[in-house]
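This document starts with one chain, in the form predicted on its own, laid out as structure tokens.
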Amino acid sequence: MPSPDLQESLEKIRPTLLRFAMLQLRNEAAAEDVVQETLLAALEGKSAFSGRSQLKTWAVSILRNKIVDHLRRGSREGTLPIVDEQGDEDFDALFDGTGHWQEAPGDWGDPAVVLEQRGFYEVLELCMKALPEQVARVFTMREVLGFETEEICKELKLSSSNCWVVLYRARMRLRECLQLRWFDAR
């Protein structure tokens, strides 16, 4: 039987795990499922936790694996939608005829300092939630879960060029959102 301290500690970080899962999966039931699987795996695998990292870090790494498993199951079952290629005109308007910015992005300063600022991650989370679901899924698989582009294409049945377009859109929308909600707001 797991120690009461471990159960209590895991219960304290459960909201963080759930928020992370919701951001990745955008489905409350699926997020609950992967978090429950994560907590169960953590309780069953207590001996694997050496204490070299924080419990939260260890639990999030288990959660990431559970999310990857969930996404793979979904792609095999054909439940993941294919991303369409509409909306390029929104991004084309950001650039002039030579491919340069119509309006140069503002100075974001030192990224390491920004990441340490209170509230940045809340704004980033809001910006991620504002992305269309399929765009967020591709971006998350690549930048958060560490999938290779070829693997994303295989899992989501996307062409390589479509995947790169989706990643481009995600980065552009996040850049624009962070500029408006964080950098310009300071």
The other form holds:
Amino acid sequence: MPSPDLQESLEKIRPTLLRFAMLQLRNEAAAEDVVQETLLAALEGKSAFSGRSQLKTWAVSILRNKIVDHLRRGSREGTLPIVDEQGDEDFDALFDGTGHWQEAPGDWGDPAVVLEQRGFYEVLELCMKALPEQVARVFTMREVLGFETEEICKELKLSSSNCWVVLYRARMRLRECLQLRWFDAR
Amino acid sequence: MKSCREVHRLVIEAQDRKLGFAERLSMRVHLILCAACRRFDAQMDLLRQAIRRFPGD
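What about the form predicted in complex with its partner chain, after the form predicted on its own?
Then the entire complex follows, led off by the chain already shown.
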């Protein structure tokens, strides 16, 4: 019998888990499924939760694996959208004719401080939501779920250079968004 | 010497693939000399650290 405490605590972090899953899967039904599987696995495997790490950290690590499984299954069944060649969206305007920055990048400060600031992760989430779906999928597989680049290319049937281009665009867009909505706004 | 435009790409690609020796060298030399690209490099580093800790606390 799962302890009512654990069940209750898991229920409390359910919305966080759901948001996390939605960001990577962009599909409500699929996100509900993986979160459900995660909660069940968490209840069944409660002995694995020693209380050393935070409950949320532990649940998110289970969720990551569930999402990875889901993506792998999807790519086998061919249901993942193939990332197509995107229009030549240009970050060229950031540079002048001689290849220098038009506007030099700003000092974002010490990551240890910035990441602790209240509200930072809400803005980051907003910025990730604003990424086009395919770009977001490649980027979260790489950075949130920790896939190697070669593995992503293989799973999504992309050429390596296409993978790098997509990841480049994701990073540049997130940088732009964070600059505008977080660093400039403070 | 490589331009900032070329180096900002290398800075990003270094996160996703292993750069060749010449690429790594030219990037390092540029970063030593260019404060703007060093700040860009630091921004990309912050972004990576932030995402790895997602969804935050």
